[in-house]
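Only one chain comes next, encoded as C-alpha cells, the form predicted in complex with the partner chain.
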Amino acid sequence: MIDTMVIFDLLLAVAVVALAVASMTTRDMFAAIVLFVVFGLLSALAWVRLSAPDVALAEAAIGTGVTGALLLRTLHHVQTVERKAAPEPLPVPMGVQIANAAFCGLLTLGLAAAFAGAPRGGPGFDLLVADAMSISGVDHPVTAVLLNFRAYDTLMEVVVLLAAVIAVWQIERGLSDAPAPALGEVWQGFARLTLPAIVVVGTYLLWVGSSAPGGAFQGGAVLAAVGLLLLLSRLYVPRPSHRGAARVAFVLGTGAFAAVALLVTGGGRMPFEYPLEHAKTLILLIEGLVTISIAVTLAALFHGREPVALPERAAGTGGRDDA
C-alpha cells in the first residue's frame, strides 16, 4: 500500500517538474499556457496528497484557474493586435541552453542539499495553534490563522490585490475597446446554465471555510469566475457610470476588515483582538465581505482597463493619454 503512493508520488513529482520545463521550453506561447495549466492542476494534485487540501484548493482556483484566463487574455491581446515589424525571437544557441539546462540542475542539486539536512516535521506552530483554537472564533485552524492569529498578514494581502487593480486601470487607461474577448452564442448558453450554480458553490465553499477547507479566497475565485464568464458572454458589459460601484466593491473588503480591526481596540483591546463572543460573527462579517470583495476585484484584473466614457473611446483607438 505504502509502495503504491510512493510510486504515484515519484510520478507525479516527475510530471510536475516535466510539466514546468515544457513550459518553459515550448515554442508556440498557447501551448506553454495550457502546459502551465496542468502543471498548476498536477501540483494542486500534489498538495492534496500533502495533505494540504485548502491550498491547493487556492492554487487550482486562483493561481492556476484566474492565472490562466488571465495569461489567455493577455495571448489573445498580443495576437489580436498585431505588430508589423514584430521582432522574431532569436533561435537559443544549443551551448547556452546547455549551459542554462546546467544552472539550473546545480542550484536545484545545492538548495535540495541544504533542504535534505533540514529538520523536515516540526518543530512549527501545530501546539500553539492548537492550543489557541477554542478563543480563535473558528472552528478551521486555517482559517483562524488566517483571519486570527496572522490577520495582520492576510488584511494587507488584500491591500495587494486593491494596489493591483488600482495599478492595472492606471495602466490601461484609454486603451480602445478593440480586442475584449467574445466567444459566442454556445458560450452564452453556458454561461446562463452554469452561473446560478457557481454562486452556490461559491457561497457553499465561503460558509464552510470556518470548519472545512474552503474560504474567503477560493469562494472569492469562484465568484470571480461568475464575473469572468458574464464579461466572456457579454451578459455584463462595464459602463463608465459603473465605476463608483466598482471602487466601492474593490474596497470593501480591504476597508471592512481594517475598520474591524481597528474599531475592536474601542474595548481596551490590542488591533485585531476580536471580542471572544463575537468573534465568530466578526470573522464571518470580514470574510463575506472579503469574498465579495475578492471576486469583484479578479474580475476586474480579467477586464483589465477601466470602463471610460464613451465619447473619448470613439475619439481615438488608445494611446491618447501618452503625453
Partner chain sequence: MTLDPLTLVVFAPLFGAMAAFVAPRAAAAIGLATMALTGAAVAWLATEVHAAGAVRTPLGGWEPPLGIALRADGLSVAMLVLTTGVGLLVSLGALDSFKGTANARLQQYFWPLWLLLLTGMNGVYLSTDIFNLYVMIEVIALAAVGLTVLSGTRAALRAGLEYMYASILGALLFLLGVGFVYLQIGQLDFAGLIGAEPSAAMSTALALMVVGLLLKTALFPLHFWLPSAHANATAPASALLSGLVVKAALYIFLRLTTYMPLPDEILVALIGALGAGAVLWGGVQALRAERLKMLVAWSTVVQIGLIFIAFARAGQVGLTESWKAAALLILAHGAAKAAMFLSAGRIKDEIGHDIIRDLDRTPVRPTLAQFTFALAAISLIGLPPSLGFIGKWSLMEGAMAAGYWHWVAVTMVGTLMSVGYFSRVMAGFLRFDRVRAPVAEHQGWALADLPPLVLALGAIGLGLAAAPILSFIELGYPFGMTP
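Complement to the form predicted in complex with the partner chain: the form predicted alone:
Below you will find a single chain and nothing else.
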C-alpha cells in the first residue's frame, strides 16, 4: 500500500513547481504576486516536511508575508506613477537581454554542477556541529551555526538589508499626503487584539531561538508586521524628525556584530570566537539588536521613501502616493 504522505509530498512538489512557473509567466502583475504568496506558503509547508522548521518559519514570515506586502506596495506605486502619465520606459536592449539570459544560464549550470558533485549519503556536518555544541553557548544547532560557527554569513545578510534601505532612501524621498483611511470598529477591535499578540509572538520567536526553531530573522519579520499595519492604517506616519531614530535602528544589527567581533578580538581571540562563559549573553545581545534592525528595516522598505520635506516645486515628482 502506498503511504498517503508520499502521495501528499508528490502533490506538494508538483504544486510548488506549477505555482513557480505560473507566477513567472503570467502577465497580470497582481495575479503574479498572489501566486507568489501561495507559492511561498506551500514552500514553507515543504520545508516542514523536510524537517527544517527554522527555514519554514523564515519562509512564511519573510519570503511570503513581508515580501508579498512589499510586492503589493511596489505594484501600487508603479500603477500610481503610470496614472500620472509618466514617460514610457525605455526598451531593454537586445544585448542586455542576451547577457542576462546567459548569466542566468551559467548560474543554473553552476548550481546543477554543485548539486551533481555533492556527496551522496554522507554524514554532512551534523556530527561536527553536534561535537561543537558544548562550546557554542546555545542549545539549538541552527542558532549555533548562524550566530557562532558561521556568523560571517549572518552578518552579510544583515549588511544586505542595511544596503537595501540605504538605496531606497537615496532613490526616493518625500512625505505622503494621502488621507488617513476611515477605521471602523472592526479594525479597532482587530488592532487591540492582534497588534499586542504579534509583539508577543515576535519576542517569543527571538527568545526561543537559542533552544528551539526561531531567532532574529523570524522574530524581526513578525514584528515588522506591526509596522506594516500601522503604516497601512496611518496610525503611524513617518516624519522628518523620526529619521535619526530610524537610522540608529537600521545600523543596530550591523553595529552589534561589529562591536562583538572587535570586543572578542581585543581579548586575543578570533572574531566571533566567543568566550564560553559569555557566549550565550553575546549571542542573545546580537540577536536582540538584529531583531530590532530587521523589523524597522522591513517596515521602512515597505514605506518606500525617506521622510523628508521637499520643496513645493519638487513635491509633485517625488512619488507622493499613500503609504
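Take the two forms, find the largest set of C-alpha atoms that superpose within 1.5 Å, and that set is the rigid core. Everything numeric in this text was worked out from a predicted model, so none of it was measured. Numbering follows the first chain given and starts at 1.
R27: CA moves 2 Å or more between the two forms after rigid-core fitting.
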